[in-house]
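Only one chain is included here, represented as C-alpha coordinates and corresponding to the form predicted alone.
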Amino acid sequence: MSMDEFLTGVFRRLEPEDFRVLTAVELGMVSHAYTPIEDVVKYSSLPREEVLYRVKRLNGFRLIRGIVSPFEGYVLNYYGYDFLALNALVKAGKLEALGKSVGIGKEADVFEGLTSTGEKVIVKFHRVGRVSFRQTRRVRRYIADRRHISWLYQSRKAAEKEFEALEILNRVNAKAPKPLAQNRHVVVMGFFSGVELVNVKSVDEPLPLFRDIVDEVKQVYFEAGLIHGDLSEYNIIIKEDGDFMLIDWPQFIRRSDPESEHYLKRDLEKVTGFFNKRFNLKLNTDRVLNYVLGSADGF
(Lines of atoms letter the chains of each structure in order from A and count residues from 1; the text may use other names and numbers.)
(Lines give C-alpha, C1' and ligand atoms only; values in the text may rest on other atoms or scores of the structure.)
(Ligands and ions follow the chains in the order given, each with its own letter.)
Protein backbone atom coordinates (compact mmCIF):
# COMPACT_ATOMS: atom_id res chain seq x y z
CA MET A 1 0.00 0.00 0.00
CA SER A 2 1.39 3.41 -0.97
CA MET A 3 1.63 6.17 1.59
CA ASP A 4 -1.19 8.21 0.01
CA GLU A 5 -3.42 5.12 -0.03
CA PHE A 6 -2.63 4.48 3.62
CA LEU A 7 -3.32 8.07 4.64
CA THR A 8 -6.61 8.37 2.79
CA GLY A 9 -7.76 4.81 3.50
CA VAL A 10 -7.19 4.84 7.25
CA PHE A 11 -8.31 8.47 7.61
CA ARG A 12 -11.81 7.56 6.41
CA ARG A 13 -12.06 4.86 9.09
CA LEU A 14 -11.31 7.13 12.03
CA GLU A 15 -14.07 8.29 14.34
CA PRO A 16 -14.38 11.49 16.41
CA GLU A 17 -13.31 9.63 19.55
CA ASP A 18 -10.13 8.50 17.79
CA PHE A 19 -9.20 12.11 17.09
CA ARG A 20 -9.94 13.06 20.69
CA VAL A 21 -7.45 10.44 21.86
CA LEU A 22 -4.85 11.51 19.29
CA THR A 23 -5.23 15.10 20.44
CA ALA A 24 -4.88 14.02 24.07
CA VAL A 25 -1.64 12.18 23.29
CA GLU A 26 -0.38 15.27 21.46
CA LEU A 27 -1.17 17.51 24.44
CA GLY A 28 0.68 15.20 26.80
CA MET A 29 3.76 15.17 24.58
CA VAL A 30 4.36 18.83 25.46
CA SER A 31 5.68 17.73 28.85
CA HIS A 32 6.25 13.97 28.46
CA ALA A 33 8.25 11.77 26.14
CA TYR A 34 5.28 9.37 26.41
CA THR A 35 1.87 10.65 27.50
CA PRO A 36 0.72 8.63 30.55
CA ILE A 37 -2.57 6.81 30.05
CA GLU A 38 -4.05 8.80 32.95
CA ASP A 39 -3.37 12.02 31.03
CA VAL A 40 -4.89 10.59 27.86
CA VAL A 41 -8.05 9.90 29.85
CA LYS A 42 -8.01 13.40 31.38
CA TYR A 43 -7.33 15.33 28.18
CA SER A 44 -9.76 13.34 26.03
CA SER A 45 -12.61 13.49 28.59
CA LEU A 46 -13.51 9.92 27.63
CA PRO A 47 -14.14 6.98 29.98
CA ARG A 48 -11.03 4.95 30.72
CA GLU A 49 -12.49 1.85 29.06
CA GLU A 50 -13.17 3.88 25.92
CA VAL A 51 -9.62 5.25 25.92
CA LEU A 52 -8.13 1.77 26.29
CA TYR A 53 -10.17 0.60 23.31
CA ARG A 54 -9.13 3.62 21.24
CA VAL A 55 -5.40 3.40 21.97
CA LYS A 56 -5.43 -0.27 20.99
CA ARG A 57 -7.25 0.64 17.78
CA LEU A 58 -4.93 3.57 16.99
CA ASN A 59 -1.87 1.43 17.67
CA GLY A 60 -3.22 -1.09 15.19
CA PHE A 61 -3.50 1.69 12.62
CA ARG A 62 0.14 2.65 13.33
CA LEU A 63 -0.83 6.14 14.47
CA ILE A 64 0.63 5.84 17.98
CA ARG A 65 3.06 3.61 19.81
CA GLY A 66 3.23 2.82 23.49
CA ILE A 67 5.30 1.64 26.43
CA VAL A 68 4.20 -0.43 29.43
CA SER A 69 7.14 0.19 31.79
CA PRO A 70 7.81 2.09 34.02
CA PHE A 71 4.27 3.27 33.22
CA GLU A 72 1.72 2.87 30.44
CA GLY A 73 2.14 5.74 27.99
CA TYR A 74 1.73 6.64 24.33
CA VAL A 75 3.34 8.86 21.74
CA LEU A 76 2.30 9.95 18.25
CA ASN A 77 4.21 8.74 15.24
CA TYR A 78 4.33 10.68 11.98
CA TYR A 79 1.06 9.18 10.73
CA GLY A 80 -0.76 10.18 13.90
CA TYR A 81 0.48 13.75 13.56
CA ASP A 82 -0.46 13.67 9.86
CA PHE A 83 -4.01 12.70 10.71
CA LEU A 84 -4.43 15.47 13.28
CA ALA A 85 -3.26 18.05 10.75
CA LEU A 86 -5.40 16.61 7.94
CA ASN A 87 -8.47 16.51 10.16
CA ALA A 88 -8.00 20.18 11.12
CA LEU A 89 -7.54 21.23 7.48
CA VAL A 90 -10.60 19.29 6.36
CA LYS A 91 -12.75 20.73 9.16
CA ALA A 92 -11.55 24.24 8.25
CA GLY A 93 -12.58 23.70 4.63
CA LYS A 94 -9.01 24.03 3.35
CA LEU A 95 -8.61 20.49 2.04
CA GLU A 96 -11.00 17.87 0.74
CA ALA A 97 -8.87 15.04 -0.65
CA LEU A 98 -5.27 13.88 -0.80
CA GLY A 99 -3.95 12.65 -4.14
CA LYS A 100 -0.84 10.99 -5.46
CA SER A 101 2.64 11.51 -4.10
CA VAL A 102 4.79 13.94 -6.07
CA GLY A 103 7.90 13.79 -3.94
CA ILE A 104 9.36 11.91 -0.97
CA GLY A 105 12.48 13.43 0.52
CA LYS A 106 14.58 13.30 3.65
CA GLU A 107 12.66 16.12 5.31
CA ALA A 108 9.30 16.33 3.55
CA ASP A 109 6.62 14.28 1.81
CA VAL A 110 4.67 16.10 -0.90
CA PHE A 111 1.30 15.18 -2.40
CA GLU A 112 -1.25 16.56 -4.77
CA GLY A 113 -4.56 17.49 -3.16
CA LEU A 114 -8.00 18.95 -3.80
CA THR A 115 -9.88 21.68 -1.95
CA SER A 116 -13.61 21.62 -1.29
CA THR A 117 -14.08 23.72 -4.45
CA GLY A 118 -12.16 21.25 -6.60
CA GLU A 119 -8.98 23.34 -6.81
CA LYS A 120 -5.76 21.33 -7.20
CA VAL A 121 -3.19 22.08 -4.53
CA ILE A 122 0.15 20.88 -3.21
CA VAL A 123 0.18 19.40 0.31
CA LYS A 124 3.56 19.30 2.02
CA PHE A 125 4.21 17.26 5.18
CA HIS A 126 7.40 18.44 6.89
CA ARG A 127 9.49 15.57 8.27
CA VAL A 128 12.36 17.46 9.93
CA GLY A 129 14.51 15.20 12.06
CA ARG A 130 13.43 12.02 10.27
CA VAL A 131 17.07 11.34 9.35
CA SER A 132 19.07 13.06 12.09
CA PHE A 133 17.93 15.27 14.99
CA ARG A 134 21.51 16.41 15.63
CA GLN A 135 22.09 17.44 12.02
CA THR A 136 18.84 19.38 11.71
CA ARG A 137 19.41 21.15 15.01
CA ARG A 138 22.87 22.19 13.82
CA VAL A 139 21.77 23.69 10.50
CA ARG A 140 18.35 25.11 11.41
CA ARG A 141 18.87 28.31 13.36
CA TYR A 142 15.27 28.59 14.57
CA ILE A 143 15.60 25.53 16.83
CA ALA A 144 19.08 26.20 18.19
CA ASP A 145 17.80 27.81 21.38
CA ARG A 146 15.90 24.75 22.60
CA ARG A 147 17.60 22.17 24.77
CA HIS A 148 15.19 19.31 24.10
CA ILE A 149 13.97 19.02 20.52
CA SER A 150 11.32 16.61 19.26
CA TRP A 151 10.56 15.75 15.66
CA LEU A 152 7.05 17.10 16.30
CA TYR A 153 8.34 20.52 17.31
CA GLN A 154 10.93 20.65 14.51
CA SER A 155 8.43 19.75 11.83
CA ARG A 156 5.73 22.13 13.06
CA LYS A 157 8.24 24.97 13.33
CA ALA A 158 9.50 24.30 9.79
CA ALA A 159 5.95 24.45 8.43
CA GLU A 160 5.25 27.70 10.30
CA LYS A 161 8.46 29.25 8.98
CA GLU A 162 7.78 28.17 5.42
CA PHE A 163 4.22 29.47 5.49
CA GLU A 164 5.44 32.79 6.91
CA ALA A 165 7.99 33.10 4.08
CA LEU A 166 5.44 32.22 1.39
CA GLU A 167 3.03 34.86 2.70
CA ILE A 168 5.75 37.51 2.47
CA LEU A 169 6.83 36.33 -0.98
CA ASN A 170 3.26 36.28 -2.23
CA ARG A 171 2.86 39.96 -1.33
CA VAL A 172 5.67 40.92 -3.74
CA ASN A 173 4.59 38.47 -6.47
CA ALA A 174 7.76 36.42 -6.13
CA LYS A 175 8.22 33.20 -8.10
CA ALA A 176 7.26 30.98 -5.16
CA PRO A 177 4.28 28.78 -4.27
CA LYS A 178 1.09 30.53 -3.17
CA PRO A 179 0.35 29.89 0.54
CA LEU A 180 -3.17 28.61 1.21
CA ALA A 181 -3.21 27.02 4.67
CA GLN A 182 -1.00 25.60 7.40
CA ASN A 183 -1.70 23.33 10.36
CA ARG A 184 0.91 21.71 12.56
CA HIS A 185 3.59 20.36 10.19
CA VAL A 186 1.50 20.56 7.00
CA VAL A 187 1.47 23.37 4.45
CA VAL A 188 -1.14 23.62 1.69
CA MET A 189 -0.01 25.72 -1.27
CA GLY A 190 -1.11 26.57 -4.78
CA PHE A 191 -0.57 23.82 -7.32
CA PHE A 192 2.58 23.77 -9.43
CA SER A 193 4.40 21.17 -11.46
CA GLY A 194 7.75 20.92 -13.15
CA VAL A 195 11.22 19.43 -12.85
CA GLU A 196 13.92 20.14 -10.31
CA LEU A 197 16.79 22.01 -11.93
CA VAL A 198 19.16 19.22 -10.90
CA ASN A 199 17.31 16.89 -13.28
CA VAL A 200 17.51 19.27 -16.26
CA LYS A 201 20.29 17.94 -18.48
CA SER A 202 20.27 20.61 -21.17
CA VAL A 203 18.98 24.15 -21.65
CA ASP A 204 18.96 26.00 -24.97
CA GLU A 205 20.19 29.19 -23.33
CA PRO A 206 21.49 28.54 -19.79
CA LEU A 207 22.93 32.03 -19.22
CA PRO A 208 19.58 33.86 -19.61
CA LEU A 209 17.99 31.31 -17.24
CA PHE A 210 20.75 31.91 -14.71
CA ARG A 211 20.30 35.68 -15.01
CA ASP A 212 16.55 35.33 -14.44
CA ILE A 213 17.14 33.24 -11.32
CA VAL A 214 19.66 35.75 -9.97
CA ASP A 215 17.28 38.64 -10.71
CA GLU A 216 14.60 36.81 -8.74
CA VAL A 217 17.00 36.34 -5.81
CA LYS A 218 17.76 40.08 -6.01
CA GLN A 219 14.08 41.03 -6.09
CA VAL A 220 13.32 38.81 -3.10
CA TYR A 221 16.29 40.31 -1.24
CA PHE A 222 15.23 43.93 -1.71
CA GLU A 223 11.42 43.78 -2.03
CA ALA A 224 10.66 40.95 0.43
CA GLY A 225 13.74 41.37 2.60
CA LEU A 226 14.44 37.63 2.52
CA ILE A 227 17.25 35.24 1.62
CA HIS A 228 16.32 31.65 0.85
CA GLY A 229 19.03 30.24 3.10
CA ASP A 230 19.28 26.85 1.42
CA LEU A 231 19.00 27.60 -2.30
CA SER A 232 20.36 25.01 -4.71
CA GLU A 233 19.54 23.11 -7.88
CA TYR A 234 17.26 20.88 -5.78
CA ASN A 235 14.73 23.59 -4.92
CA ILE A 236 14.57 25.49 -8.19
CA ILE A 237 11.66 24.10 -10.20
CA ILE A 238 11.65 24.50 -13.98
CA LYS A 239 7.97 24.64 -14.85
CA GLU A 240 6.30 23.17 -17.90
CA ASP A 241 5.95 26.61 -19.51
CA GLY A 242 9.69 27.25 -19.20
CA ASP A 243 9.38 29.59 -16.22
CA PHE A 244 10.82 28.68 -12.83
CA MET A 245 9.88 28.75 -9.16
CA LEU A 246 11.89 28.81 -5.93
CA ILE A 247 10.54 26.34 -3.36
CA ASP A 248 11.39 25.04 0.16
CA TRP A 249 11.60 28.17 2.32
CA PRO A 250 11.68 27.06 5.99
CA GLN A 251 15.30 28.14 6.47
CA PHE A 252 14.83 31.68 5.16
CA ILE A 253 16.95 34.52 6.57
CA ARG A 254 15.83 38.12 6.87
CA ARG A 255 17.92 40.80 5.19
CA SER A 256 18.19 42.54 8.57
CA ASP A 257 19.99 39.54 10.05
CA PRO A 258 23.69 40.30 10.79
CA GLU A 259 24.69 37.17 8.87
CA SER A 260 22.36 37.73 5.90
CA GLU A 261 25.13 38.49 3.41
CA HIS A 262 26.89 35.25 4.36
CA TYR A 263 23.77 33.22 3.59
CA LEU A 264 23.08 35.18 0.42
CA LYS A 265 26.61 34.46 -0.84
CA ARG A 266 26.26 30.78 0.07
CA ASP A 267 23.01 30.52 -1.92
CA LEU A 268 24.63 32.19 -4.92
CA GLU A 269 27.72 29.97 -4.67
CA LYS A 270 25.58 26.84 -4.90
CA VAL A 271 23.57 28.02 -7.90
CA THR A 272 26.58 29.53 -9.70
CA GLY A 273 28.62 26.38 -9.13
CA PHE A 274 25.85 24.23 -10.54
CA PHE A 275 25.48 26.31 -13.70
CA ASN A 276 29.24 26.40 -14.22
CA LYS A 277 29.54 22.63 -13.90
CA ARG A 278 26.35 21.52 -15.67
CA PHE A 279 26.31 24.06 -18.52
CA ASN A 280 30.02 24.87 -18.86
CA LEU A 281 29.67 28.52 -17.87
CA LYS A 282 32.43 30.56 -16.26
CA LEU A 283 30.55 32.69 -13.78
CA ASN A 284 32.19 34.41 -10.81
CA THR A 285 30.27 34.23 -7.55
CA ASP A 286 31.69 37.46 -6.14
CA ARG A 287 30.59 39.39 -9.21
CA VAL A 288 27.14 37.83 -9.00
CA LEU A 289 26.95 38.74 -5.31
CA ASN A 290 27.96 42.36 -6.01
CA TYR A 291 25.24 42.55 -8.66
CA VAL A 292 22.60 41.27 -6.26
CA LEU A 293 23.73 43.68 -3.56
CA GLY A 294 23.53 46.56 -6.03
CA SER A 295 27.22 47.46 -6.06
CA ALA A 296 27.71 46.33 -9.69
CA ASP A 297 25.61 46.79 -12.83
CA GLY A 298 26.16 43.25 -14.10
CA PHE A 299 28.29 40.15 -13.97
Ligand SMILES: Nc1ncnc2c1ncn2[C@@H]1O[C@H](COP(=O)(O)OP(=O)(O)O)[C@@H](O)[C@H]1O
Contents of the next structure:
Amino acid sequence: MSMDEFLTGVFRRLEPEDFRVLTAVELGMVSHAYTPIEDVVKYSSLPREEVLYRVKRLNGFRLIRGIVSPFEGYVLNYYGYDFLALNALVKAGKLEALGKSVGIGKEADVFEGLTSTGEKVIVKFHRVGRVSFRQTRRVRRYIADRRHISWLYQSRKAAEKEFEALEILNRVNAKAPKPLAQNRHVVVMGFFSGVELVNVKSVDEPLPLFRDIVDEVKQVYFEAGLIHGDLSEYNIIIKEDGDFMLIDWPQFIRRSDPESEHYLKRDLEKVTGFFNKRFNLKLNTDRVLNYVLGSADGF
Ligand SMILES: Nc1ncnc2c1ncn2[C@@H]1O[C@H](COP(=O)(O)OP(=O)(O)O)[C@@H](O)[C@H]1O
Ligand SMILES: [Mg+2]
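Requested next: the structure of the form predicted in complex with this ligand (the form predicted alone having been shown above).
First the chain shown before, then all remaining chains and molecules of the complex.
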Protein backbone atom coordinates (compact mmCIF):
# COMPACT_ATOMS: atom_id res chain seq x y z
CA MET A 1 0.00 0.00 0.00
CA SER A 2 1.44 3.35 -1.00
CA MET A 3 1.67 6.22 1.42
CA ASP A 4 -1.14 8.10 -0.29
CA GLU A 5 -3.44 5.06 -0.18
CA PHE A 6 -2.62 4.70 3.48
CA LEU A 7 -3.37 8.34 4.18
CA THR A 8 -6.62 8.39 2.21
CA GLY A 9 -7.76 5.00 3.50
CA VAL A 10 -7.20 5.85 7.15
CA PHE A 11 -8.61 9.35 6.74
CA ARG A 12 -11.96 7.99 5.53
CA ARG A 13 -12.23 5.69 8.52
CA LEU A 14 -11.71 8.38 11.13
CA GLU A 15 -14.75 9.40 13.15
CA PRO A 16 -15.51 12.75 14.84
CA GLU A 17 -14.51 11.27 18.23
CA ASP A 18 -11.10 10.34 16.79
CA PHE A 19 -10.56 13.96 15.82
CA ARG A 20 -11.61 15.11 19.27
CA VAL A 21 -8.98 12.86 20.81
CA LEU A 22 -6.32 13.99 18.32
CA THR A 23 -7.17 17.63 19.07
CA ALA A 24 -6.94 16.95 22.80
CA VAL A 25 -3.50 15.38 22.39
CA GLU A 26 -2.40 18.36 20.28
CA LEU A 27 -3.65 20.80 22.91
CA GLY A 28 -1.75 19.01 25.68
CA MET A 29 1.46 19.09 23.66
CA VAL A 30 1.64 22.86 24.09
CA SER A 31 2.69 22.33 27.69
CA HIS A 32 3.68 18.65 27.92
CA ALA A 33 6.25 16.40 26.31
CA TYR A 34 3.52 13.75 26.38
CA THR A 35 -0.09 14.70 26.99
CA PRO A 36 -1.20 12.77 30.10
CA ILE A 37 -4.22 10.53 29.52
CA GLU A 38 -6.13 12.52 32.14
CA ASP A 39 -5.72 15.66 30.04
CA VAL A 40 -6.85 13.84 26.91
CA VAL A 41 -10.02 12.90 28.78
CA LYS A 42 -10.47 16.45 30.06
CA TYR A 43 -9.82 18.29 26.76
CA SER A 44 -11.87 15.90 24.63
CA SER A 45 -14.89 15.90 26.99
CA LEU A 46 -15.37 12.24 26.13
CA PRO A 47 -15.98 9.46 28.67
CA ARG A 48 -12.79 7.87 29.91
CA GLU A 49 -13.72 4.46 28.45
CA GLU A 50 -14.25 6.03 25.05
CA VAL A 51 -10.89 7.81 25.21
CA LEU A 52 -9.10 4.59 26.14
CA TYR A 53 -10.64 2.91 23.12
CA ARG A 54 -9.78 5.83 20.82
CA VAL A 55 -6.12 6.18 21.83
CA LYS A 56 -5.63 2.47 21.17
CA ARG A 57 -7.25 2.79 17.79
CA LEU A 58 -5.29 5.94 16.87
CA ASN A 59 -2.09 4.28 18.04
CA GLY A 60 -2.91 1.36 15.74
CA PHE A 61 -3.27 3.77 12.82
CA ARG A 62 0.11 5.27 13.83
CA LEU A 63 -1.42 8.71 14.29
CA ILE A 64 -0.24 8.97 17.89
CA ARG A 65 2.25 7.16 20.07
CA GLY A 66 2.39 6.74 23.78
CA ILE A 67 4.38 6.06 26.89
CA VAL A 68 3.23 4.12 29.94
CA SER A 69 5.80 5.31 32.45
CA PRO A 70 6.26 7.47 34.48
CA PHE A 71 2.65 8.13 33.44
CA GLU A 72 0.39 7.20 30.56
CA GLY A 73 0.73 9.90 27.91
CA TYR A 74 0.47 10.45 24.17
CA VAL A 75 1.98 12.59 21.41
CA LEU A 76 0.93 13.16 17.83
CA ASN A 77 2.91 11.49 15.09
CA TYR A 78 3.25 13.37 11.83
CA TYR A 79 0.24 11.49 10.45
CA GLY A 80 -1.89 12.62 13.37
CA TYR A 81 -0.92 16.21 12.73
CA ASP A 82 -1.54 15.68 8.99
CA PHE A 83 -5.07 14.48 9.66
CA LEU A 84 -5.90 17.37 11.95
CA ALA A 85 -4.85 19.79 9.22
CA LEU A 86 -6.62 17.82 6.47
CA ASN A 87 -9.79 17.63 8.50
CA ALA A 88 -9.78 21.39 9.07
CA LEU A 89 -9.17 22.07 5.37
CA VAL A 90 -11.94 19.71 4.30
CA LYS A 91 -14.36 21.23 6.82
CA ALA A 92 -13.49 24.73 5.61
CA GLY A 93 -14.35 23.64 2.06
CA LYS A 94 -10.80 24.17 0.81
CA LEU A 95 -10.07 20.57 -0.08
CA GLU A 96 -12.06 17.53 -1.09
CA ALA A 97 -9.56 14.74 -1.71
CA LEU A 98 -5.88 13.94 -1.57
CA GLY A 99 -4.35 12.51 -4.74
CA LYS A 100 -1.05 10.98 -5.65
CA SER A 101 2.28 11.94 -4.19
CA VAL A 102 4.37 14.24 -6.38
CA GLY A 103 7.40 14.61 -4.17
CA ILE A 104 8.74 13.36 -0.89
CA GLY A 105 11.50 15.75 0.08
CA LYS A 106 13.66 16.25 3.13
CA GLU A 107 11.48 18.98 4.55
CA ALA A 108 8.12 18.47 2.84
CA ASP A 109 5.79 15.82 1.44
CA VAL A 110 3.87 17.09 -1.57
CA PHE A 111 0.63 15.63 -2.95
CA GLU A 112 -1.88 16.45 -5.60
CA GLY A 113 -5.31 17.34 -4.28
CA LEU A 114 -8.79 18.09 -5.52
CA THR A 115 -11.12 20.86 -4.40
CA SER A 116 -14.90 20.52 -4.21
CA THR A 117 -15.16 22.33 -7.54
CA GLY A 118 -12.88 19.77 -9.16
CA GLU A 119 -9.82 22.00 -9.31
CA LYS A 120 -6.48 20.23 -9.15
CA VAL A 121 -4.29 21.69 -6.40
CA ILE A 122 -1.01 21.01 -4.61
CA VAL A 123 -1.09 20.00 -0.94
CA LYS A 124 2.26 20.52 0.76
CA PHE A 125 2.94 19.03 4.21
CA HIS A 126 5.90 20.76 5.82
CA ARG A 127 8.16 18.44 7.78
CA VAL A 128 10.81 20.48 9.53
CA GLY A 129 12.80 18.65 12.15
CA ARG A 130 11.46 15.24 11.12
CA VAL A 131 12.94 12.96 13.74
CA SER A 132 14.58 9.67 12.95
CA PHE A 133 13.79 6.53 14.92
CA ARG A 134 16.96 6.86 16.97
CA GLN A 135 16.10 10.42 17.92
CA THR A 136 12.60 9.27 18.84
CA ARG A 137 14.08 6.79 21.29
CA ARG A 138 16.22 9.53 22.77
CA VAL A 139 13.13 11.72 23.18
CA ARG A 140 11.49 8.87 25.03
CA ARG A 141 14.37 8.71 27.45
CA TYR A 142 14.39 12.43 28.16
CA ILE A 143 10.78 13.14 28.67
CA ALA A 144 11.41 16.81 29.39
CA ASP A 145 13.05 17.23 25.97
CA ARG A 146 11.11 19.79 23.95
CA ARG A 147 12.26 18.73 20.50
CA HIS A 148 9.01 16.90 19.78
CA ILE A 149 7.15 20.17 20.30
CA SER A 150 9.56 21.90 18.04
CA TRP A 151 8.85 19.76 14.97
CA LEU A 152 5.21 20.65 15.31
CA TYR A 153 6.00 24.30 15.82
CA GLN A 154 8.74 24.54 13.18
CA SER A 155 6.63 22.80 10.56
CA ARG A 156 3.69 25.08 11.20
CA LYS A 157 5.97 28.14 11.03
CA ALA A 158 7.37 26.96 7.69
CA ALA A 159 3.86 26.58 6.27
CA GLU A 160 2.83 30.01 7.56
CA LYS A 161 5.93 31.54 6.06
CA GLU A 162 5.47 29.89 2.68
CA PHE A 163 1.81 30.94 2.57
CA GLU A 164 2.79 34.51 3.44
CA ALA A 165 5.33 34.54 0.59
CA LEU A 166 2.78 33.21 -1.89
CA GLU A 167 0.32 35.92 -0.84
CA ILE A 168 2.89 38.69 -1.29
CA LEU A 169 3.99 37.24 -4.63
CA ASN A 170 0.47 36.94 -5.93
CA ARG A 171 -0.29 40.55 -5.12
CA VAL A 172 2.37 41.57 -7.65
CA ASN A 173 1.42 38.82 -10.12
CA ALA A 174 4.73 37.05 -9.75
CA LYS A 175 5.22 33.62 -11.30
CA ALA A 176 4.53 31.69 -8.12
CA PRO A 177 1.73 29.29 -7.13
CA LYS A 178 -1.59 30.78 -6.07
CA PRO A 179 -2.06 30.56 -2.28
CA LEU A 180 -5.38 28.80 -1.58
CA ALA A 181 -5.34 27.80 2.08
CA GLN A 182 -3.10 27.03 5.02
CA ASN A 183 -3.76 25.07 8.19
CA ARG A 184 -1.16 24.02 10.73
CA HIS A 185 1.83 22.70 8.72
CA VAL A 186 -0.09 22.33 5.45
CA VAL A 187 -0.27 24.71 2.49
CA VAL A 188 -2.78 24.29 -0.35
CA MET A 189 -1.70 26.07 -3.53
CA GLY A 190 -2.45 26.20 -7.22
CA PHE A 191 -1.17 23.36 -9.38
CA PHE A 192 1.26 24.21 -12.17
CA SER A 193 1.67 21.53 -14.80
CA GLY A 194 5.26 21.18 -15.96
CA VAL A 195 8.63 19.61 -15.15
CA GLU A 196 11.36 20.75 -12.83
CA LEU A 197 14.13 22.58 -14.68
CA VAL A 198 16.60 19.89 -13.57
CA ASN A 199 14.68 17.40 -15.71
CA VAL A 200 14.70 19.58 -18.82
CA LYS A 201 17.41 18.05 -20.98
CA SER A 202 17.21 20.48 -23.87
CA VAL A 203 15.42 23.67 -24.83
CA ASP A 204 15.34 25.40 -28.20
CA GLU A 205 16.71 28.64 -26.82
CA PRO A 206 18.14 28.45 -23.32
CA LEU A 207 19.29 32.08 -23.18
CA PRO A 208 15.81 33.67 -23.52
CA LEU A 209 14.54 31.27 -20.84
CA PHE A 210 17.42 32.28 -18.58
CA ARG A 211 16.68 35.96 -19.21
CA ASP A 212 13.01 35.44 -18.35
CA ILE A 213 13.93 33.73 -15.09
CA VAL A 214 16.40 36.47 -14.16
CA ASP A 215 13.82 39.16 -15.00
CA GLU A 216 11.36 37.37 -12.76
CA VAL A 217 13.89 37.26 -9.90
CA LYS A 218 14.44 40.98 -10.45
CA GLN A 219 10.73 41.77 -10.44
CA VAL A 220 10.23 39.73 -7.28
CA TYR A 221 13.15 41.54 -5.67
CA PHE A 222 11.86 45.04 -6.41
CA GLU A 223 8.09 44.66 -6.51
CA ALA A 224 7.51 41.99 -3.88
CA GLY A 225 10.68 42.87 -1.96
CA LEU A 226 11.60 39.19 -1.65
CA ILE A 227 14.47 36.85 -2.35
CA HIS A 228 13.71 33.17 -2.78
CA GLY A 229 16.62 31.92 -0.68
CA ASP A 230 16.71 28.40 -2.09
CA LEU A 231 16.41 28.98 -5.81
CA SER A 232 17.76 26.17 -7.95
CA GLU A 233 16.94 23.94 -10.92
CA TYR A 234 14.75 21.93 -8.51
CA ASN A 235 12.51 24.84 -7.56
CA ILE A 236 11.73 26.12 -11.04
CA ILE A 237 8.95 24.35 -12.94
CA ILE A 238 8.92 24.71 -16.71
CA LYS A 239 5.87 24.27 -18.90
CA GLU A 240 6.04 23.02 -22.50
CA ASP A 241 5.46 26.49 -23.91
CA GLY A 242 8.36 27.97 -21.93
CA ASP A 243 6.24 29.51 -19.20
CA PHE A 244 7.61 28.78 -15.75
CA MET A 245 6.97 29.11 -12.05
CA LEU A 246 9.19 29.62 -9.01
CA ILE A 247 8.11 27.27 -6.20
CA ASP A 248 9.15 26.30 -2.65
CA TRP A 249 9.20 29.59 -0.70
CA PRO A 250 9.32 28.86 3.08
CA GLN A 251 12.85 30.22 3.47
CA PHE A 252 12.32 33.51 1.64
CA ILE A 253 14.32 36.57 2.74
CA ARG A 254 13.14 40.16 2.64
CA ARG A 255 15.00 42.74 0.60
CA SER A 256 15.23 44.82 3.78
CA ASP A 257 17.29 42.08 5.44
CA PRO A 258 20.92 43.24 5.88
CA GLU A 259 22.12 39.96 4.36
CA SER A 260 19.70 40.11 1.43
CA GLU A 261 22.30 40.68 -1.30
CA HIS A 262 24.25 37.68 -0.16
CA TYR A 263 21.19 35.45 -0.59
CA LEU A 264 20.30 37.05 -3.90
CA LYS A 265 23.80 36.36 -5.17
CA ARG A 266 23.64 32.77 -3.97
CA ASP A 267 20.30 32.22 -5.75
CA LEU A 268 21.67 33.69 -8.97
CA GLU A 269 24.88 31.66 -8.71
CA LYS A 270 22.86 28.46 -8.55
CA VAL A 271 20.72 29.23 -11.57
CA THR A 272 23.57 30.70 -13.61
CA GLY A 273 25.79 27.74 -12.80
CA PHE A 274 23.08 25.34 -13.86
CA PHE A 275 22.45 27.07 -17.19
CA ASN A 276 26.19 27.28 -17.93
CA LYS A 277 26.68 23.60 -17.27
CA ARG A 278 23.55 22.14 -18.79
CA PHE A 279 23.30 24.38 -21.85
CA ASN A 280 26.94 25.31 -22.39
CA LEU A 281 26.54 29.00 -21.76
CA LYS A 282 29.20 31.38 -20.47
CA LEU A 283 27.20 33.59 -18.14
CA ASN A 284 28.88 35.54 -15.38
CA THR A 285 27.11 35.61 -12.02
CA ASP A 286 28.47 39.02 -10.96
CA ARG A 287 27.18 40.61 -14.14
CA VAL A 288 23.80 38.94 -13.68
CA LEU A 289 23.74 40.17 -10.08
CA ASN A 290 24.51 43.74 -11.14
CA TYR A 291 21.75 43.56 -13.68
CA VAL A 292 19.25 42.36 -11.08
CA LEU A 293 20.36 45.04 -8.63
CA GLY A 294 19.85 47.64 -11.34
CA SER A 295 23.45 48.79 -11.59
CA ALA A 296 23.85 47.42 -15.12
CA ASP A 297 21.49 47.44 -18.09
CA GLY A 298 22.33 43.92 -19.19
CA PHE A 299 24.66 41.00 -18.57
N1 LIG B 1 2.50 24.40 -7.28
C2 LIG B 1 3.01 23.28 -7.77
N3 LIG B 1 2.58 22.78 -8.97
C4 LIG B 1 3.09 21.63 -9.46
N5 LIG B 1 4.02 20.88 -8.84
C6 LIG B 1 4.49 21.31 -7.65
C7 LIG B 1 4.01 22.53 -7.05
N8 LIG B 1 4.64 22.70 -5.87
C9 LIG B 1 5.45 21.64 -5.74
N10 LIG B 1 5.39 20.80 -6.79
C11 LIG B 1 6.15 19.55 -6.99
O12 LIG B 1 6.53 19.01 -5.74
C13 LIG B 1 7.95 19.01 -5.59
C14 LIG B 1 8.36 19.39 -4.18
O15 LIG B 1 7.82 20.66 -3.85
P16 LIG B 1 8.68 21.80 -3.14
O17 LIG B 1 7.76 22.92 -2.85
O18 LIG B 1 9.88 22.11 -3.96
O19 LIG B 1 9.08 21.12 -1.75
P20 LIG B 1 10.45 20.43 -1.24
O21 LIG B 1 11.54 20.70 -2.25
O22 LIG B 1 10.72 21.09 0.05
O23 LIG B 1 10.12 18.99 -1.11
C24 LIG B 1 8.44 19.99 -6.63
O25 LIG B 1 9.74 19.72 -7.04
C26 LIG B 1 7.42 19.83 -7.74
O27 LIG B 1 7.74 18.71 -8.54
MG1 LIG C 1 11.91 22.09 -3.65
